[in-house]
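Read the single chain below, which is given as structure tokens and is the form predicted alone.
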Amino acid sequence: MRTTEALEDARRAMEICNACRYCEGFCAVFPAMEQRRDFTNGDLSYLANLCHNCRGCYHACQYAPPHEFGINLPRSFAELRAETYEEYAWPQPVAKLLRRNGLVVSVVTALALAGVLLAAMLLRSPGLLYGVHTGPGAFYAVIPHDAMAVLGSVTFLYALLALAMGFANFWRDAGARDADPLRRRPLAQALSDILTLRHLGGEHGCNDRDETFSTVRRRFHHALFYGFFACFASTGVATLYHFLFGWEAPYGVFSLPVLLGTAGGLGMVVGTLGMLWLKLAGDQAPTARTLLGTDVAFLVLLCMTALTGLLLLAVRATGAMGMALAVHLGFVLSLFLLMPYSKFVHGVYRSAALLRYALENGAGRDSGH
């Protein structure tokens, strides 16, 4: 991790913290602070990652703003993970994209978007294109089967190759290289800490809009992430189904993709707009406004893709069929694409850092909440 203003600003305040520790029992960033003397940039980037930004630290700080030490760690780590999510991202001449990322997701989207629709109308007619298409196969007379498996298997194949390529490099820069990260114990208490949330803000919830707890946030995220899950499960099922048994979309309204994409789509939609709102409407103070379009634009990114997935569900019985498939297969690519350019990096370096914190405490200490 190079040396930058970010991390010189998350070092200092480290090293106030770790006089103070009045904040050691908030979150698993201050037990693991305290097991250190020096910050190394590593060790920065760990801690960094494995901040969940409940802002309570900053609420409860003596020397958070107007005190002259300025202590404001939730903006100080939030910033600086956006420079880890460029320093280990795979392969680096891409890297860039993680900046000025609003205006890149916005790009990349209508590009995709516009590829797809000038494919679907220059090489289907307007017969097929705008026709009705009902029972088995229908989907595929608009835009063929091998395409979209061809299209989607690439770019998601391409999109976690490079997610674990970052994974590696920010396993290794946080200093965990000779750790075994496949400890039994470890590895579950890492797992149950990313399902749960452990550490988003406890049993009373973060500090989402000001000083009052809430675990709003909690369960916006949680409706996004399981969410997701969701619809990556629906195509699961549905592949299998295509492959193993020559079962062609659309299924029934009553089916396990249909209903699982469902469910998904709607706690995508609920989760975005609700992460939205909180990072519009909350406390500015302890967030870096200078990453809000990156996550606005990942936010809307997400939404749009669930929701034009639920509107081809409801119109897939009509002439405007085809056109929903178009544009919601371009949101899909586009969203596959940018996966490893975007907001959804965090993902992985936070599984990391939880990973690396349970191994550095041992499986099941508690951690304080």
Contents of the next structure:
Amino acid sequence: MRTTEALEDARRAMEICNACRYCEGFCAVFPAMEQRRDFTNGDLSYLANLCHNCRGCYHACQYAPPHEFGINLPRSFAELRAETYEEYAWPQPVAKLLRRNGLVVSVVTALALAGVLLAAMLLRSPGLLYGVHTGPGAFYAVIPHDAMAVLGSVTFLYALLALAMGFANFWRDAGARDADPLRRRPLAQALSDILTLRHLGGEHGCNDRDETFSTVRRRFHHALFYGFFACFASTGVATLYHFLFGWEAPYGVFSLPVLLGTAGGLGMVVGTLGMLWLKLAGDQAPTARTLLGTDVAFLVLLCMTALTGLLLLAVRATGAMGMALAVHLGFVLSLFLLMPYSKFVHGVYRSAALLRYALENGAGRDSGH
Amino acid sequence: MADFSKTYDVLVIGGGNAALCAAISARKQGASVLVLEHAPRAFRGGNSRHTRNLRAMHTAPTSVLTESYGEDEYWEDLVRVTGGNTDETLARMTIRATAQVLPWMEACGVRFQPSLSGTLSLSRTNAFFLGGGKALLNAYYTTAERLGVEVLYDTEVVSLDLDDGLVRSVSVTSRGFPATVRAKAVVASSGGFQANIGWLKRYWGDAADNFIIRGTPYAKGRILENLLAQGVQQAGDPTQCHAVAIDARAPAFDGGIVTRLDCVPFSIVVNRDAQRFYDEGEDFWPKRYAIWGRLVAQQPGQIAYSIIDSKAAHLFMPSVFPPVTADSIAELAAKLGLDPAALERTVTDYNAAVQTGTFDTTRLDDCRTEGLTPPKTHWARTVDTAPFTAYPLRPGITFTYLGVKIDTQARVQMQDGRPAKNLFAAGEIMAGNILGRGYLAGFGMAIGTVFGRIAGKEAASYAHH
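Now that the form predicted alone has been shown, please provide the structure of the form predicted in complex with its partner chain.
Now the full complex is given, and it begins with the chain already shown.
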């Protein structure tokens, strides 16, 4: 991690926090901090990505602004995190997409939508696009299955590759170099921390909106996270159906892909809208205003992907199906393309930081709430 | 929004731990309550903002306290630090009451740390607030507001109209505007006077100009002075204050915990003339910590320097300001503005006097000096391995001891021996009744919580009679 203003700010904050330690007992950042006296750039990158932005430390801080020490760890870490995203992104020339990300997300999404719509019109006659199609293979009357499958898998595999490279870059710079990341117990501990968001609230909750405690943010995040994976599972099941059994989409309302997709889509809509609401309604002081664009753009993209999917389900027996399908695919394409260059990457780096934490502390040691 | 035309049942002066305990207790008795906090909202809570724990008696382990800590042991600890300078009735009352306060605090939203992993080993005697004092105050303010307590920030109480033991009204400056507030009963919980350098000068002279105030700049002692001038009986020694040695580069006010320096027992401490002046290894740091403020205050210019070498660099808690570092003692002296020759002589003399022993930070070891004045009786090791580092020290004032005398109902006592009718006191303003000297970690919060609750309850019942 290069030395930047945000990094120096985080270093100054960590040195003050390390002399205070009143926040030990909050999240994993503090026990991790206490193991050090000096903070390398890699350490700070690790700590920034270990932070879940729960704001507990900010509201408890006797040195928070307007105190002259001006400690605002959630903001400092958020700003540093944004820089680490760019630092570790792969390939490097494209990393700049993470800057002014709101704009990038909207332009890429617009282009993806236009592209899919144009392609649909060029590949098929306009009549097919507006026609009513039902029964197996109805979707492919509008957009050929092969085109859909190739485009989807190529973009998704690219996203996976870029994210894996990002993870490797992070691990080299800020991970535990001499520890084996595949040891079973730390891996299991990290996985459990990721899936339960242990550091985001516990039994008492976090400072989601102000100095009072709630678990609302964790719940919305869970809805979004599990919603996303249910949608992902839905696609996976549908792919198996297609290639293994030759069952063609669309599937029945009570089929596994549709049930998973519907539940997941609803979760994503609720989760993204809830997260957006918290972002806008919460105390702005512990947030980094400059990152609002990135965060909002990604949440809206996720929300639109889910909404258009639900819309497609609703209108799939009508003449609007073709357009709905094209629009939904446009959003999905944009989401895949932007995964490595949007807020999505926080999942990769936070997970990596949690794994390092588990390795460092010996899995199983409880330092949560 | 507070209504100055209304007569409140209970008026609470101050916004720290004791004040909020009083306000919540009074409100729970059904009283209408107004809290007047001098600080703006961001700095609310007085010195409680910088606290961390509360010393609590318990007969069996609890979720946040280990083993047991009985009344007698607690009392003995208190007698030891105060040298008997305490009111036994009030002290034992406080100690016994701490056995019940934790559940009450939890009901007010206060959260505790399950156990402490850090460097302090106080989890047997002290319950630590998760996140520290400001988190505790946030919980109290949230609870108070939910219950309907009214809070006015940026509002300083200027004086009380005290007439024959009865407070008729109080004059305030609220957000810059003068006003009069009426209440049936008043709880004074406005802290000590440590942030009033002019007042400290009465006892310390110009040395007080070099004092650093560790806590809130709002503890000016205005109410304390006003009450004492109106015939309220005083408690505690006016010349006493809790003074520790902290980093000289700390802010003038509000530096809090991070400015403390734990390096003294592993160092030699010299004054402006590069001379040692006290046994740095007398006892364990928490025990001797509190004497160093006074020691430094008595040195010329109220400044001292704790000097260590690389062997000791990581033996103590990290501190907030970086040490002054040099490759030789002479260079270090030059950086500190000390006479290099004098410092070199002091270090050489000290090194020559160090006896070989077994260095052990966990006990009073046998590393000591011989034939040196003053001696260093434990943890004495030569200062000879570069890089050498130094931390500048100044007296850091935590709180003052002078307060108002109270009885078991937290009623303020008048000089004629009668209790005031509707005036109660809680917190630092009356802590001198119980903690007449010395310091016991977490005991200030214990007094504030116990007497805050008593004052609030008694004030509410007076208002209702």
